[in-house]
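Form predicted on its own, single chain, as structure tokens, below.
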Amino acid sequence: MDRRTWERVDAYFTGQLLGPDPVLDAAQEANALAGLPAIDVSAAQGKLLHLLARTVGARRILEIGTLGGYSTIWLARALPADGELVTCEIDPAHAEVARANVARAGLDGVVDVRVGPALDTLPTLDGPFDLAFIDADKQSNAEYFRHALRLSRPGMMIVVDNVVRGGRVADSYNADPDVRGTRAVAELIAQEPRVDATVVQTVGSKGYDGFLLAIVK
């Protein structure tokens, strides 16, 4: 099978199960107006975002990598009204955008986007968060997940996404950088006793890819 393939079949359950969204579809408008590179999850791995969100009952979510705000948009609708989802964006250009799209949702109440390397924001930070969803640089992958595992409680759902590298992380003599970090994260937890985690690969319209899933104990 081929990407074509991929795409109507993501077309197909996307079309059965999600319906139209002018929200969504408006901020990925305004995403693209901006120069926004097109990386944003696609609308079913959205909607999983939102339903883990959901499963584990989160009040608070940490989100690091915001761009322009479409997978936070999907992860504030799984918050109560009194929740709050902190996300954390390098670049104040695609923050501004995020902050717009998100203030268009009806979301801006509970949807916190901090600007900065997120490095030097996520030690600010206090937990416990019950989800966190880590979608930045690549190389930074093992560093942002053992800031996500700080600010964790038992219970706690972490979710990375683009592990998979179109299958280039199976390449241990792979030089790229963001293989390189994806490797770094997956070796770190396979040797952390305070987290069960797997990894589900993908295809669609993003291609192939992958989500890891941790949960801490």
The other form holds:
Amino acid sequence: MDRRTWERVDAYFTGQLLGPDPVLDAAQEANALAGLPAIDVSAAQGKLLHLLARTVGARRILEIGTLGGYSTIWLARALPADGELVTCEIDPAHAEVARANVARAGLDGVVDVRVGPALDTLPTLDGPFDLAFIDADKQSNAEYFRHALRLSRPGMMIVVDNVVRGGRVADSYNADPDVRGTRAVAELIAQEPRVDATVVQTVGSKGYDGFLLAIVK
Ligand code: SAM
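Please move on to the form predicted together with ligand SAM, as the form predicted on its own is already shown.
The next block holds the full complex; its first chain is the one shown before.
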């Protein structure tokens, strides 16, 4: 099966289960206009994040890696009016686009975009959060996971994106820092008694990749 089939299936289910979404379409247009890379989650994946946030009854969400705020909007939509989503972004230009997209989505009251390296921002945050979505530079995945754990409560969900990397994650000799960062977080979790975790491999409009899902005990 090839990528075109994955894309057609993604389009079919997105049409059936998600429906039109002018706010998110506008966010993607604004991202493209501003020259942001199209490395946000797909619509189906964004909806999955949204459903996960609702499943854990999220009132506070931590996101690491904002880009133009596409996944931010999906996640923030799951929050109650007095909820909070803190999202970390290193690139001020990305953060500016994200803030505009979030405001257009009517979510600026719950979303707090923090600009700077996430490893500088994270130590300044207080928990607990109910869900963390890790989707920034993959080399730092293990460090991000440690911070998410520090900021957790029992039952918190931690989602790490792009852990399959076209299958390259299974190659222990692969020197790509993103692959190494992904293997490092898997190895950390393997030794971490405070979480239960699994991986869902995904195909679709974003190719072959996957999410790591962990629950804090
Ligand atoms: N979560 C976004 C979405 O699905 O819409 C996509 C995030 S994109 C894959 C990764 C983002 O992480 C980029 O905007 C990049 O600038 C940001 N980033 C990279 N390194 C970072 C760091 N050290 N601290 C914070 N953000 C970082």
